[in-house]
Structures are given as structure tokens and as C-alpha cells.
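Next up is one chain by itself, shown in C-alpha cells, the form predicted alone.
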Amino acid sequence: MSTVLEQIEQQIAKLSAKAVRKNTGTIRTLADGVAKIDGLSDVMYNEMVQFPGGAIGIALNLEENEVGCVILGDVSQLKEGDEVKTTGKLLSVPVGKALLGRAVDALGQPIDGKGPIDAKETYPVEKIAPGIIERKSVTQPLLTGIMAIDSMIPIGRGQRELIIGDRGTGKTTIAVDTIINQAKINKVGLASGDPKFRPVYSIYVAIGQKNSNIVRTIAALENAGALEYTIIVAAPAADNAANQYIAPYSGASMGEWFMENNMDSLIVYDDLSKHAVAYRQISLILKRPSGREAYPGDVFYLHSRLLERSARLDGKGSLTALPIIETLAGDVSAYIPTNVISITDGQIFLETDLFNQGIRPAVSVGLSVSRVGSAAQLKATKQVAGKLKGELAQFRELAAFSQFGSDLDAKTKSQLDRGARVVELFKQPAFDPISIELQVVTLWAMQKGYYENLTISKVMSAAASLRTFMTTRHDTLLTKIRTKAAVDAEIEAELKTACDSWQSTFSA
């Protein structure tokens, strides 16, 4: 009995009466969108932290005698002394179907007036990768609608393809291409009631870009009819840095709901140079000791964080990845290029020099790569434009050669002139995918020679004629091989018969 009373005792003797403060704290310091508070003992990292006037943080520093909080949302009517209390929860973002054909925020809040978003569950900013196990090997096909692309450099679901170049030599564009064509397929796929059809859904995230820019990508899906398949975050250049930091990952949760729930989703960071400069400002801000271009040491696992989130789980859906990464005069060696190449699956490299010679889409095909490769490819492309890649790459190198020498044998001539053929044929105007069964036709009628005997300016009209003959004349047999995903005996026959009947009516 007596050493029960004795435990009690020292219970009482440990009491104190001092009042703690545990989940309120008051601010210290305020500047440039972050906010030093004292008090927060409780706080657990990356938890919402509420201030007043409605303005939510992020606790990113926990240190031994204050937090360091990054403010999301308007900063101007905070002052030092103002009392900030804990929430209890993670930053969390609305996902689900509801927030297709609508722009939000980096929290997920509506920003295109259309009123609010109807969804009816949230899912953490920050989310733990899927592991090894739960994965599945990348063999479906994310087609883009650019024959450059999905005939040399094949997507796969759940791949991460960088597309990677200078400033404006054409990025945002095959990402916006890309987008479009998962609309123009599920509305295919959709009214051709095939129970196996899978639609992909795309969530683009645009970060520190001109509104005006924004307001353009916007339109153009609207106009293509992509928007009703696609959810826009935007943390523009006049967000607060913390919100372009944020917006990547709330857009990656969005699309972690649709493959957690049996669905294919595509996300475009658009584009993370600036993600990583918006992280640079916010890490000098607290105070973090800077590294290499004075980014922070933890500016790898930034990025890699981000895309290892993007996956084909096996049993579950997809998230494929297309980050863009920004360049100065092609310098792929610096150094957020080098991290981000390190972590994708393959990158599409755009020059500036292809770009101002007006061949465009600008992908260098010997510096464009896809490590899934044909194993997300279907048979029919493979069957059309299996070599076209190595005979590409080759004749860069002998155009390059060619221009100090002024007699070519023979051969030479004939891969110079095939090589030309091939670049003007992957010449895409903007926002205009094309479906991959065109694409097979296109690329057979160049592998039989039909487009040999016209002058190499006419190939690309040439190959647009044939497009609009097979589309308005030879439907079923575009329908077969599409359905088919290969080119055999019965369809070579068909495609032979169908582009002897277009030659004979097509006058260069």
C-alpha cells in the first residue's frame, strides 16, 4: 500500500501548473509568403496550419523553437502577433469526376467561375509512391496522336516520357496534342460500346505561366472538345511561390484517384523548371542551406517524389506522366535537366534548330528516347515503321556529312532522298493528332513507295490527301485496323487497292 502512495506522491510532485500552448501559436516573423510562428509544439510536418482570415499554410520547417510555414492564398492581411492554430490534417485536395472540364487552384478550389465542385472525396497533397510489388510492366499503348512520336519514341500507360527543349520550340503543344487525342479516342471508344475500352482522363498542370498563356491552352481544348475529359490546375506566375510549389501534387493526387479506381489517367506538369525555382525561393526563405545553383540539396527528391507516383498498378488503373523541362540554349547537362532524365522512363528531345528549319514537330530523334520502347507499341505500327527510326537518325548524320562533299554515289543519294521524304512526312500542324489507323496508312503508303515518285515539297500534302480519301471513302477499312491493331494479308490487300484507287486521283 505504502508504495502506491509513494508513486502518487511523485506523481503530484511532477505536476505542473504552468500553462503550455500546444496547438496555438502566434507569428513571429512574416516575409515573402512565409511566416515564422512561436507555439506550435504539436505540429506534425506538411500539416495544414490555419490563420486568421481564412488563409491556410504549411508547416515545411519544424525546428526546436519555431515553425517555419509556407501561407497558401492572400498574405496581405497577416501581421506579426497574429495567433495560428493546427488543423490536424494533411493538406488534402477534392478528386474524383467532378472536377473534369474545370479549372482550380492549387488547392483544388474553382477559379473558372462556373461555381463550386461537387466532389465527394479528398485525397493528401503528399502521397507515398506505389511499391515494386503493386506495380505492372508498361505494355498498353498512350497514343499522342504525332506520328513522329508514337511511331519512333512509343508511350506506354503509366510511363513517364519527358518532353524536354528550349523555350518556345513547340512543348506545351505536344502535350496539349496529346491530350486532345485521349479525347478524340474515348469518344471513339466510347461510342463503339466495346465493354474492354478503357478512356483516359487528363489533368494539366500549369505552373508559373502567363494567365494569357493559360487562358490559350484552355481554349484551344474547349475547341478541340477535350475539355469535358480534362481537369486544368493553374498556379500562374502571380501565385505566391508556395502554390506553384503545391500544384503538381495536388494535380498528381487527382490523377492517383482515377487509377486507384480502375482508370487510365494522364498528368502534364507544365512545366518543372519553374516548380523547382518556386521550391529554390522557398527553401532560401526558411533558410535551407542551398547546394548547386543555390537549389537545395532535397531538389532531386522534389521531382522524384512526384513522378514515382505514376504507375500501371497491377489489378488497378494507370497514371502516365508527361513532365516538361525548360533548357537554355540546349543544355541538357545543367542541372535539373540531368535530375529529371535520371527519373523518367525516356525523353522526347525538341531542337530549336529543326524547329526554326520549320520541321515540326522539332523531335531530335537521335537525342529522343522511350526505355519502354515497342513493348507499349501496337503490332501495326511496329509492321510500318519498324526501321524508321534507325534510317532517320542515319540520315542526319549524312545530311550533316553531305553538305562538304558534291559527289554522292548513288546509295547516298537514294537514303538522302528517302530520309527527306520521312521528314516531311512527320510534319504535324498544331492541335491536329492523328488517329493511329491513319497513321498506319500513311506510313505503309511510304513504306510501298507511293509517295516516291512526287517532288519531296508535295510529300505532306500528298500524305493529307490520302488521310481525307481514306476517311471519307475506306472507313471499314480504317475500323478494321483499328480493331485489329495489325496489318495482315486481307488488310494489306484492302490498303493496296484503296491506295492505287488515291494515286490514280491525286495530281501533285
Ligand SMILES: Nc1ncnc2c1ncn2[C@@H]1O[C@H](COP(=O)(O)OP(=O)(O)OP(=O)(O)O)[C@@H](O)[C@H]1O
The other form holds:
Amino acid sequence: MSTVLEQIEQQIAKLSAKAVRKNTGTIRTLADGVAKIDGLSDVMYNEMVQFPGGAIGIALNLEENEVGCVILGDVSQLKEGDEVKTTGKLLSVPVGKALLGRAVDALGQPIDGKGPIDAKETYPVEKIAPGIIERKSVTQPLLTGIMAIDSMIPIGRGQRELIIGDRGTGKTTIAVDTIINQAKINKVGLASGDPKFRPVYSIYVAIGQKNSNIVRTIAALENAGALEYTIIVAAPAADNAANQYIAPYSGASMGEWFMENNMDSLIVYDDLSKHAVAYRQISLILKRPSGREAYPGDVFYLHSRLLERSARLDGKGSLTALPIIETLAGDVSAYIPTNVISITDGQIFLETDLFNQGIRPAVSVGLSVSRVGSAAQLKATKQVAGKLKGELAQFRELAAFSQFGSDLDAKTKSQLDRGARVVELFKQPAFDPISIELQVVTLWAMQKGYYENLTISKVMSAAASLRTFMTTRHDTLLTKIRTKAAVDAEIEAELKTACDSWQSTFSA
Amino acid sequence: MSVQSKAAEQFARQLLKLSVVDGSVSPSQVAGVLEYVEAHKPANAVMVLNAYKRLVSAELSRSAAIIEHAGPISDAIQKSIAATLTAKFKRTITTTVKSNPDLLAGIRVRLGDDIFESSLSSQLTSLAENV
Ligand SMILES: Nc1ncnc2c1ncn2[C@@H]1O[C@H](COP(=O)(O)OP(=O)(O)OP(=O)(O)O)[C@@H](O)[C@H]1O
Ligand SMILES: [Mg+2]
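Structure of the form predicted in complex with this ligand, given the form predicted alone:
Let us now look at the entire complex, which starts with that chain.
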């Protein structure tokens, strides 16, 4: 008996005393966060390598006699001749629910001063996107809480919808509104105790932004009570290019954890233009050949492999992506914008002109599309907003024409009038998402002509007053609309009585 | 890497091939190579020789293992390490020993850019990393 145990112990001793093999190299040159390393003959592509002092690098260029590594973290301690070791591991980040409510850097380390994160699992940062067989088409809505989007450019869970526009046109605001709306829906849904309710967890990846902007976004989320359902991954402008390059992939891994574990999640990449610039910097320092606009040849793959990781998996969860791209002077035909447009399932195009005219959110209805979302749109929204997109696009055209002539026939006049009301109706302040049942009520009232007799400038406040009226007095009706998700005869009758009584109070 | 240094690197590689006989660097071949360079003065001779030196030293380090140890190490152990490495890499590998008290206890064998380590200090480090 004891000899058997002895044998086992010997075996254990043998194993634990076994020599560990490590492959090493020395730093030959070091510049701009990229090290060229001699040796490392066994290193794998994308493997993590260990630098002295705790910094880690990723082997990106494997050449005949040197290895090019980007360094994540502090490079100021490193010098030529330092020894570098392979780790045999791919770069991984912590994943799981422990990260919710936290702000982390590109490697998943906390930066919010709230102490260590107790994550049980890690996921590799680079993962192959799910294949065709595992995927399922998009059929469940992801509500942004922005009326113009939910009614005309609906987004489904697992979709990739690009938000594109010039600087300062409200791109970030739309993404943050969407995150806030998910938190609101989560709170209502989880409180209702409905076993079929699927909460959406959000990840906001800030790439190359000013720290002050990131702080503002976090504050907005916190004020709205949305931070507890959100992970912030920040690689601000002051971080080196390697961190900015990795951050979106880290965020995607965190989102994939939710997807793989039968939950729904939403990821915002703010923004991929700066991501492409960070990657261009790395590529140029690594002396990779450059192409159009000095971007390297694989810049398309850079974003396609990232966005392909968003999906709805059969029998599991989903990962919806809202990538953001900044354009210059509305030019969507520049290299990076065209690339990302071609990878995504549609885009929300924001226009500076509209923004400056006070039409906010400045969504250009004509240029925005959602290629798969209508399959996911709720029946109720379809019923009240089915034709709005076409109508609004026609209105913009007519409005442009009517500037030239004053003699308009009655039909055109009424069309213009109605269009102006719809535009007014879709104006919505920042960080104030509207629940889908209130959207239905607002649009139903539009459809039935309740705003017809108001002066146009009053429409927005009238709609807001209708919503307050409904929330305070007709909560059961709202719940009914939410659970049925369609407007049937019964709901229609109740809506009519409610709106009639509102109209008397409002005009009075 | 400039075009010149690339060409120099390639030339140095060819010179290295000439210098290796049966998997190890042959002193007489190296002498021959140096004579040739002396006589023909190829373009960028300094660059070529620097690259050549780097390649030869890498090649030499691939067959000369350095055994660092803390605590006594017997001749027999040294021989058995040399024999094991020779068998594993299928080329003659010589060993030299060097005392390194930083290891606390155990040995570390460095061969080329590989390190094989079984020492108390490395186990403590990995323990610290995994706790
Ligand atoms: N719907 C809105 N109503 C009123 N103000 C808005 C609205 N959307 C955005 N804004 C304001 O417009 C400004 C710019 O918005 P935001 O930061 O979202 O734009 P952006 O396109 O992300 O800008 P950047 O290019 O700097 O990232 C902010 O001050 C914001 O408060
Ligand atoms: Mg922004």
C-alpha cells in the first residue's frame, strides 16, 4: 500500500521538478512602443512575450532574423539588450459579470480605483468569429430608445449597425442613449420577474479619446443608473498605440462571454477611425508596406475580423455591435468609412447641417439604412411607423424644392406641413431615451392626427406632455402595449380615450 | 531595414553556411571565409562582417550550453546534461558551468535562445504569479 503511494509521490516530485523550458531573446531596437527582438526563435504569431519589469508585448512580425513586438504598458523602463521571454500564451483578458460597473484598460485591468476585479475566467483577445452553422438570423429587437431610429432604422440583436458622421454630430450620444435604454429595460424586465426576459449588458470601448470625454460619458451613464450593466474599456489618447489597437478586441472578448453564456450584449466601439489610425502607426513603425492613405494592406481585415465576432448564436446569446466612424466633411467614400460600411449591416448617418438646424438627433433618414433590423422590429412599431421613413424622405425632397417657388398646391402644402410635424416629433434631447410603449403612443397620436391643430413649434412639447400624461395616468395601458407588442382593436380603443382626455387637458 | 543591410545580411548568411561543417562551426572554414573577405572586399564589408559575427555567435551558442547552478554540481551531472542535450538536438553540445547564487537552489541551462530551468527561484516566481 505505502509503496504505491510512494510511487505516486515520486511521480509527482518528478513532474513538479521538471525543468521549464523558456525561449528568450534580447531587445535590439526599441522605438515608439515597438521593439525589434533578436532570438525568440520559438515565438508564435500573436503570442504574449514577457518584458522585464512586467510589461508585456505581442509578437506581430515574425521575420527571419528578428521579431517585431508591440509593447503594452510602460516602455520607459526598457532598454536595448534587455532579455525577453516567451510565455506560450495568447493575450487574454478577464471576462464575466464581475466586470460590470467597472472601467478597465485594454488588458482588463481596473483603472477606476474601485479595487481588484474578481473575474473567474479569461478569454483570448483574438478569437475566430463564429461560423455559419452556429449563427441564427436576427429576429429580436434591440431598442435604442431613440424614436427616429427605433421606428425607421430598427436594430436587431446580433446586428452590426454603424454610426457615422462628422465630429460633434452626436454619435457618442446615440450610443450612450442606447446603453442607457438597455439599463432602463433591464430594470423593468428584471423587476417584472418574467422568466423569458433577456437583459442586455453593454460594453463601451473608448479608443483614442480625450480622458475628459471618457469621464463625461461615464458620468452620464452613472447619472442614468446604467453603469451597473456596463463595462467601460478605455484606451484614451494618452495610451500608446498598441493599447488602442487591442482595446476593441478585448471588449469583444468580454461581449463574447455574455454571448457564449446564453446572454445578450451590446458593444460600442467609439471610434474605429481612431483605431485604424493607431493600427496605421504600429504598422508603419513595424515597416509593413503601406497602401492607400498610408494604411497597411490588412486594414480591412482589422475591422472585418472584429465586427464579424458580433452575431446571434443558435441556442445561445447575441452580441450586437455599434461601431462609430468619424467622417471628414461628410465624406463617406474615404477609405476607412467605405470599408466599415461594407462590413456592417447598415448605418445611421448623422449630418452636420441637420445638427446645426437644431434637428437632433441629426439622423439623415435618406442615407441611413438597417439591412436586417426590420425582421426584428416589433409589430406595434411597424403598425404606427410603417410608412414614416418614405414619407420623411419625400418631405426632405419637397422641402428642398419648395424653397424655389411660393405657389404650392394644397396637396404639397399639406404634405410639407405633415413632414415638418414628423421632423419636430423626432427631436429628442440627449440622454433621454423613450421606452417603446411611449414611442408607440407618440407615433399613434401622430398617425391619428392629434398634433394637427398645433403650431409646429409646439409639437415637441405636446408629445412630451402626452408621454407624461400616459405614464402618470395610464400605466396599465402602457404595460399592455409593452407585453402585447402590437396595437389591436382593444388597445386602439383605450388609446383613443386616453389621447382624447389628454387633448382636452393640453389645449386647455 | 535598408536595401544595403538586407543584402549584407543575405551575404553573411551565405558565409555562415560555408562556415558550418557537420552542424558545428569549423574554425578552419571561418578562417577561409575571412581570407576570402579580406581578398575580395565585398561591398559594405563592415556590415557584412558584423552580421556574420552575429550569426556565428548565435550558431556557436546553439552548441555551447551554459549551466548556471546554485549549490554543488558534480562532473557526472554535467556530463549527463551534455549527453541529454546532444541526444535531444542531434548535434554535439559542449557545456560550461557558472555559479549563480540568485537561483537559490537548482540549475538553469542556457542553450542558444532557449532556457531550461529547474530552480527554486523560478518555482517561487511561478508560485507568486499563480497565487
Ligand atoms: N439629441 C441631442 N440633443 C441635444 N444636444 C445633443 C444631442 N445629441 C448630442 N448633443 C450635443 O452635441 C454635442 C456633441 O455630441 P457628441 O459628443 O455625442 O458628438 P460626437 O459626434 O460623438 O462628437 P465627437 O466627434 O467629438 O466624438 C454634445 O455637447 C451633446 O450634448
Ligand atoms: Mg464622440
